[in-house]
Amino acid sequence: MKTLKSNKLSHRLLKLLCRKEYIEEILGDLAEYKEELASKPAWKRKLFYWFHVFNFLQPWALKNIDGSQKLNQYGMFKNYFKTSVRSLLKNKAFSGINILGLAMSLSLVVLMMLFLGEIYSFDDFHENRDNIYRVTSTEVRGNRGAVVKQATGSYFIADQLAQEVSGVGEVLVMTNTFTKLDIGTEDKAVPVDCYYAGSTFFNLFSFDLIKGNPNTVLSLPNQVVLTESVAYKLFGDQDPMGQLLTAEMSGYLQNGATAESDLKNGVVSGIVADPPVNSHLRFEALISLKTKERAIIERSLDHQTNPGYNSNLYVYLVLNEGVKPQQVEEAMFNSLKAFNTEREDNPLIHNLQSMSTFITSDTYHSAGPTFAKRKLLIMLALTLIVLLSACFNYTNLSLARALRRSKEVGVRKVIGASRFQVFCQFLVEAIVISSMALIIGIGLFLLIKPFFLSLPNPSARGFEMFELAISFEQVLYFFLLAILVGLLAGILPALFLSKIQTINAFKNSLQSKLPGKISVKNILIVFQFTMSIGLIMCAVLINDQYNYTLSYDLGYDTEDILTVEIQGDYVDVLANEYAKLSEVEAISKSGWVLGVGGDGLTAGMFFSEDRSARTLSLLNQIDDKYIPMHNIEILAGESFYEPLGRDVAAYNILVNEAFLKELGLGAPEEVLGQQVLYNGEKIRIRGVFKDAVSIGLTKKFLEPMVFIQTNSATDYKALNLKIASNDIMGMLTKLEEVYAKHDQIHPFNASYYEDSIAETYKAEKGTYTIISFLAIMAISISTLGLLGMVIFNTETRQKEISIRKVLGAGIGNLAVLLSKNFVLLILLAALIAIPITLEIVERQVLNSFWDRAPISMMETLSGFFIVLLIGLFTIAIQVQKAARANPINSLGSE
C-alpha cells in the first residue's frame, strides 16, 4: 500500500513539473529504474528511488511559468537563489533571528503533522475499515434525569442486524472490557487481559493470524486465541495449537457479586500477532463468547433476548457498500418499538458509530487508547498560534528592513526587472529561510520527541500509541509545508518591496511610504504579545488548580496511609501478616481507594423503598477498621465497629448526604434504621457520612456514595496500611517480600496516598506541562522578534542617539525613547489577552473541575509581567549597547 502511494505521489509531482512531451519517457525510466532496485533493502529502494525521481527535475525537462517572459526560469531562480543566500549572508542577526523563530515553530508543525498523521491512521490497517460501525446506545438513567451515551449493544439488537436487517454484512459480538484471568498451565500462569469475542471476530477484522482457521478458532466453548507473546510465554518454542488452559480469576462484578473465571478447560484453538500499535483493541488472548453464553444459560438469564442488557458489550458491523448508516439505525429504531413501549420516559436508542472516529471521539471511549478529538483541537490551535507568531517575525522585521533595501530594488527595477520578477526574489528568499529553519526545526523535533512520548496520557490507558518516526515521504510533506510556510510569511513584504516606484527608491522617501504608526507590523507585534501573555496565564492558572487539587481538603485522612494493590483471595492472610510488622500501626481492607478509584470502583442503582427513586451510587466495600482509620466524619448513628462473621449476609450500609438528597430521604437523623433495595435486597441505613471526595475534583458526576461491610476476601482489592517509619525503602521491601509469599503471579504493586491522588491529576499535570512548553515557545519566538525591532530601530535611530548623548542624554532618557512605544505595544496586548484567557481557562481548559482554585491578581498579571520584565530586559541589553557606542562614529558619516 505504501508503495503505490509513493507511486502515485512521485508521478504527480513529474506530471506537475516536467514538459508534457517529456512525461511518458520519464516515468518509463522510473519504472524501470524501479525494477532494478527490488533486490535492495526497502529503506535503500525508497532513498534511491526519490533521488532518481527528482534527479528528472533538469532545466531541459521543467515547464516554463505561464504568463511570464520568455526567459529560462531555472537560470532566474537560481539566481534568485544565490541572491537569498547573499542576502542571508550580510544580514547575519536578522536571519539568524528569523531562521531560529521559524525552526522553533516548523519543529511543533512537525511533531503535530506525525502526530496527526498517526491518529488517523488507528486502524487503517483492517480491510473494512471504512465500512466497519460499532453500535452505540443512548438512554436516561437516574431521577435527574441523566442521558447516558455508550459504544455498547445488546445481543438481542446483534441478532436483528445478523437476520433481520438488510445491507448488512459480518456482525460480531464481544465483550467491551477486559476480563484479567491468570491463564496458564499446570507448571505457571501469567496474568493476561482477554476479550471474550463472537466466532466472527477474525472475518470482520484484519488481525494476523498465525495459526489456526479463522471461520472457527473461537466458534466452540473454551477456545482461546492467544497473542504470540503470551503463547511464547507460557509454552516457549513449543507447539501451543491444541495445549489446554487453565484461568482463575479474582474480582466481582458491579453489582457486587463475586465472579468467577467462565472459562473452564480452555484450549488453544489460534495464535494471532501482537495487535498493532495503531488498533484500537489490544488484548493479550481472545476467548470465544460462547464460553460466556454457555454460563448465561445456565443460569437461566435473559441476557440473550432482553434489549436492555446493553451495558457489557460492543456490537460491531460492516455495512455492506453503498448502505447508508441511517437505514441500518432506522431500522435497529424499528426493533426497539416494542420493548421502548414499555418504558416512555426512558428510550433506548441505537446509532452505528464510524470506526474511524473510535480513537477520537468526545462521547463513546473505548477499553482501549483514545485521544479526545476536544484536546486534538486546542492543541493544533496552540500550534497554529506558535506557527503564525513566527511568520508574523518575518514579515514585521522584512517590513521594517524594507527602507534599507529600497536602493537594491531600484537598481534592479532600472536594469529591466519587472514587478513580478521583484515580487518573485522576495518570495524565494522567504522560501529559502523557511527550508532552512526547516532543517534546524526537525533536528530540534527529535530533541523534544522523547519529552514528548514521555509526557503522562491516561487515555492511553497505559498502551503505546505513538511512535512519531519520520518516513521518507513524510520529509517531502515538510518541505512543501516550509515553502507554504515561506510564501505565508513573505507575501506581504514581497508585494511592499515589488510595489516601490524607482524614483522613490532612490529618493530615499520610502519612509512615508510605509505603514504609519498604527500599522500592520505594530497590530502583528501585539498579537504575537497577545498569544505569549495568554499562553503564560493559562500554564500558571492550570498549575496553581492542579497544586490546589493536591492540597484539597478530602474530607478524611490519607497521611502516612500506604496502599497495596490485592488481586487475589489471600487479603486475610496478607494483612495478619503485615501486622506483625512494627513499621505498620494500622491495616484496613476497602474495595478501592477513596479519592483514587481506579479499575476496582463500583457502582450501583439504589431505589428507595417504596421504588417511587432511584439513584446511581458509588459502593465502597470496607472493613471495620476502614472508617477509623481514615478518620471520616460520622454525622448520624455508628460506624462499622467488628467484624462481619463469615456467614452473615451484609446488610447494613453507612450512606452520605448526597445519597440522602439524592432519593429524598429526609435529614440524617431520621433516615437511620429505614431501608433502601439494592439488587432486589432490603439493606438497613446504619449511619450518614459526612460528604467527602469520592473520586477526585474532576469526577462530581456520581455523588451519592455508600460503604457496605463485606466478608468476602474477593471484594478486596486494596490494603491500606498506616506506617510509622522512616526508612521507606527497607519498609516497602519488606512489605514485598512477604507479597511474594502470597502472590508469585502479580506484581507488588504499593504508593502513598498523596502519590495516588498525584497519578489520578497526571492529565492535568501533561496538560500543563505541554501548554508550559508551547508558552516558552512563545515567549521565546515574540522575544526574537522584538530583539529584531530593536535593533532595526537603534540602527536607524543611531545618529539621533548621538546627538542626543551630545546634548546630554543619559542612558534612563534613552531608555525612555527607545522602550516607551514597545511598553505600550506590551499594554495593549495585556488589555485583549488577559479577559480572553480567563474566559477560556474558566469555559474550556478548567471546567471540568468541579472546585475552581480562587484566581488572584498576581496570577492575572503572571503574563504581562513576565512578557515586560522579558521585553524590558531585552530593551535595555540594546540601550546599553547603543549608550556605551561613541557619537562620532555614527556623526562622521555625515
Second form
Amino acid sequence: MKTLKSNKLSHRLLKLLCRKEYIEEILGDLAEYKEELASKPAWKRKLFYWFHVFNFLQPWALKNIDGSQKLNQYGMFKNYFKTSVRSLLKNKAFSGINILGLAMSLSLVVLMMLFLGEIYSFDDFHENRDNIYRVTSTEVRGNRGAVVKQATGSYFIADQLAQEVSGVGEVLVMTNTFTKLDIGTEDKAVPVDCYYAGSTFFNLFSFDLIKGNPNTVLSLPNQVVLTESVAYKLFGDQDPMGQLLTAEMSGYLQNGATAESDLKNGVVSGIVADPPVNSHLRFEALISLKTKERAIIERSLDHQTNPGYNSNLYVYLVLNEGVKPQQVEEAMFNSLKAFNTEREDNPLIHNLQSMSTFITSDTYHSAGPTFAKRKLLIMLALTLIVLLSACFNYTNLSLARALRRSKEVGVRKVIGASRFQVFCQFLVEAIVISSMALIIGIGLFLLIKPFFLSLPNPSARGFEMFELAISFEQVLYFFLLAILVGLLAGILPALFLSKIQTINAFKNSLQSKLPGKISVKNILIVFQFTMSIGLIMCAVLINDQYNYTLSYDLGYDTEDILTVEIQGDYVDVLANEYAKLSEVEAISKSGWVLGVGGDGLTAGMFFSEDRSARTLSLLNQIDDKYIPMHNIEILAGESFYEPLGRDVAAYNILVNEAFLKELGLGAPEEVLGQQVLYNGEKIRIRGVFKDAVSIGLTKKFLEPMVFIQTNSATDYKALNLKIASNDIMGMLTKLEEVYAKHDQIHPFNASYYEDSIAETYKAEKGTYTIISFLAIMAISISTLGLLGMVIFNTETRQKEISIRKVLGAGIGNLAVLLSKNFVLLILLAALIAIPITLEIVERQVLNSFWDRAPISMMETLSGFFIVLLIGLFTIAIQVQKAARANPINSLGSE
Amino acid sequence: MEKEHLGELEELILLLVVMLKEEAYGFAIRKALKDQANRTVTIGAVHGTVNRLEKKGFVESDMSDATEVRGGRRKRIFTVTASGKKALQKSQELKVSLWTQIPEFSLGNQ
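Return one more block: the form predicted in complex with its partner chain, after the form predicted alone shown previously.
Below, the chain from earlier opens the complete complex, with every other chain and molecule after it.
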C-alpha cells in the first residue's frame, strides 16, 4: 500500500517537472531500480529511492518555464530570493516576530498532521482493512430506557453470518474484554491480558504470526498463542512451542466466588509478534475460543444459541468484494426477527462498523483504545485558529510596513517591473519566511513531542497509541504546507503593494491609501485577542473545575488513608501482619475504593420485596471497620460493628438515600428492617447512610449504593490503611516487603486517596494542559503581533512624539496617545470572547460534571486582564523607549 | 575542439554503450558501471551524461519495445555514432602517446 503511494507521488512530481521526452525512460529506470532495492529494509528503500528521484531534478531534465522571458524569470526569482533575504536582515525585529510566530503555529500544525496521519493509519497493517467490519449492537437496557450501543455481537449472529448470509468471507468470534490470567509454568507465572479468539483470527487479521500454522493455532481447546515478549518472559531463550502452561484467574470474581480459569492445561501453539502501536486490538496472549466454548457446554449455558448474549463478544467479518454492508445488515435484521418479536418494543439491532472507523468512533462502546472524532475536530480547529493567527501577524505587519517599502516598489516599477513581478516578489518573501519558520517549527515540535505524548488519554485505555515519528515523505508535505502558509500570509500584502501606482509611491500621500487602514488590520487584531482571551478563560475555568473536583467534599474522610490493591485470597493474613506495624492506625477492607471506582467496581440488581420495582445499584463489600474509618454519616439504623462470623451468610445491608428513592421505599426511618431481593435472596436493610460521591464527579451514572458486609476473603480487593507516619517512603517499603511475602505474581500497588482521586480526573487534567498550552501559544503569537504593531507605530510617529515632547508632553501623555487604540481593541475583543467562551466551555467541557465550581467574576474577566496586562506591558516598553529618545535625533534630520 | 572533449565519466559511459550494444540504456549502463568499474552513481547522473553525449553527437538513441519489468515503459537504447567512435579512439591514442612518453612506467616491461 505504502510503496504505491510514494510511487504515485514521485511519478507526479517528476511528470510535473521533467521534460516530456525524458519522462518515460526516467520512470522506467526508476521502476527497475525499485526492484533492485526490494531486498533492503523499508527505510533504506525509501531513502535511496527518493534520493534518486531528486537526483533527476537537474537542469538537463527540467522543463523550460514557458513564455518568452524564460531566462529572465529564473533570474528574477533568484533576485526575489536575494531581496527577500536582504529585507529580512534589514528588519530583524519584524522578521524575528514573523518567523517566531509562524514557527510556533507551524510546530503545532506539524504535530497535528502527524497525529492525523497516525490516526488515519490505525490498523493499516491488515491486508483486508477495507473489507473488515465489526458487528455492533443497539438496544434499550434497564428501566430508564437508556439506549446502549456496543461494538459487540453474539455467537448466534456469527453463525448466521457464516452460514446463512451470502457475501461474507471469514467470520471471527472473540471475547471483547481482556481476561486477566496468571499464566505460567511450574516455576513462574506472569499476569497476562488475554483474549479468547476463534480459529479464523490469523486468517482475518494480519498480525505477524512468527511460529505456528495460522490455520490451526487456535482451532483446538487449550491452545495458547503467546506474544514474543510474554514468551520471552516465561521461557527465555528456550523454544516455547509445545510447552505446557498453567493458568489462574487474577483474583477475579463472579457472583461472589472466585471464578476458575477456563484454561486448564494450556499448550503453546504459536508465537505472534507484539501487536503494533497502531492496532486497535492489543493483547499479550490469545487462547482458542474452543477453550471457552467447552466450558460453556459443560455448564450447559445457552450462550451459543441465544441472540441476546451479545455484550461479551466481538464479531468480525470480511465482506467479499462488491458486497455492500447494508445488504448484510438487512440479512442480520431478518435473522433476528423471531427473537425481536418476543422483545416487542425493545428490538436488538445489529449494524456493521468499518475497520477504518474503529478508532475514531464514539458511537459504539468498545474496550479498545479510541480517539473520538469530536475531540479530533476540536483540536484541528484550534490548530487552524492558531495558524491563522500567526498568518494574520504577518499580513498585519507587512501591511503596516507597506508605507516604508512603497519607495522600493516605486523604483522597481520605474525600472520596468510589471505588477505581476512585484506581486511575485512579495509572495516569495512570504514563502522564504514561512520556510524558515517551518525549520524552527520542526525543532519546536521535537521539543514539545515528549510532553504531548505523555499527556493522559483515558480513552487509550492504558495503551500507547501514538509515536509521532516523522518520515521522509512527510517532511516533503511539510514544505508544501510551508509554501501554502506563505501564500496565505503573503497574498494580501503582495496584492496591495503591487497595486501601488508608481507616481504615488514617491509621494507621502500613500498613508491615506493604505487598504482598510482601520478595518482589516483592526479586525485581525481583534480576532487574535478574542482567541487569546477565550483560550485563557477556557484554561482558567477548566482548571478551576478540576481543583474544585479534587477538593470536593466527598461526604466521607479520606485523609491519610492508603489503599493497597489485593489480588488473591490472602487479605486476612496480610491485614493481620499490617496491623502489627506501628505506622498503621487502623485497617479496613473493601471491594473497591470509594470515589475512585476503576476496574473492580461491582454493581447488582436489587428488587423490592414484591418485585414491583427494581434498580441497578453499586455494591461495595466492606468489613465492620470500614464505616467508622471513613466516617460515613449514618442517617438511620446502625452500621456494621462486629465481624461477621465464619459461616454466617451476609443478609444485612446499608443503603443510601438514592437507593430508597429508586425503589420507592420511603423515608430512612421507615425502611429499617425492610427486606429487598438480591440474587434471589432476601436481604434486610440495616441502616441508611447519607448520599456521598460514589464513583466520581464525572461519572454519576448510578446513584443508588449499597454496602454489604462479607466474610469471604476473595470479595476484598482493597485494604484501606489509616497511616500515621512522616517517613512515607520508609513506610511504603515496609508495606511492600510484607506484601511480597504473600503475592509473588502481582506488583505492589498502593496509593493515597488524594492521588487515586486525582488519577480519576486525569482526562480533565489532560484537557486543561492542552488548552493551557494552546492559550500560551495564542497569547504569545498575538503579543508578538501587538509588539510589532507598537514598534511600527512608535517608529512612524517618532517625529510627532518628538514634537509633542518639545512642546512639553510628559511620558504619561505619550503612553495614553500610543496605547489608547490598542486598549480599545482589547476591550472589544473581550466583549466578543467572554460570552462565546462561557457558552462553549459550558457545553463542551463542564456539562460532564454533575457538580460545578461556581464561576466568579474574577474567572470571567481573567482572560481579559491577562491579555490587557501583557498588552500594556508590551506597549509600555516601547513608549519608554520612544519617550527617552532625544527629540533632536529624529527632528534634526529633516 | 572543445566540443569533442570527453570527460572521464563520459568516456567510461561511451565505452559501456559500445560494449552493451542492444542493451545500452540508462539503468543497464548504471549497473555495468557498478560491475565493471566499481562506481556507483545515481540513475540521474547516467541519464545526464548520455544526454550530454547525445548533444555532442557521440551517441544516437532510439526507443525500444515496451517491457514488463518497467511497467510497460519503453527503454531508450543508445548506439555510438561514427564521431563517437572517433572520439574514443582519439582519447585512447592520446593516452597511449602520453604513456609512452613516461619512461618510468615503461610499457615495454610487460
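Positions refer to the first chain, counted from 1. Throughout, rigid core stands for the largest set of C-alpha atoms superposing within 1.5 Å between the two forms. These figures come from a predicted structure and were not determined experimentally.
Colleague: Could you tell me whether the Cα atom of F607 shifts by at least 2 Å between the two forms after core superposition?
Modeller: The answer is yes, as the C-alpha of F607 shifts between the two forms by 2 Å or more after core alignment.
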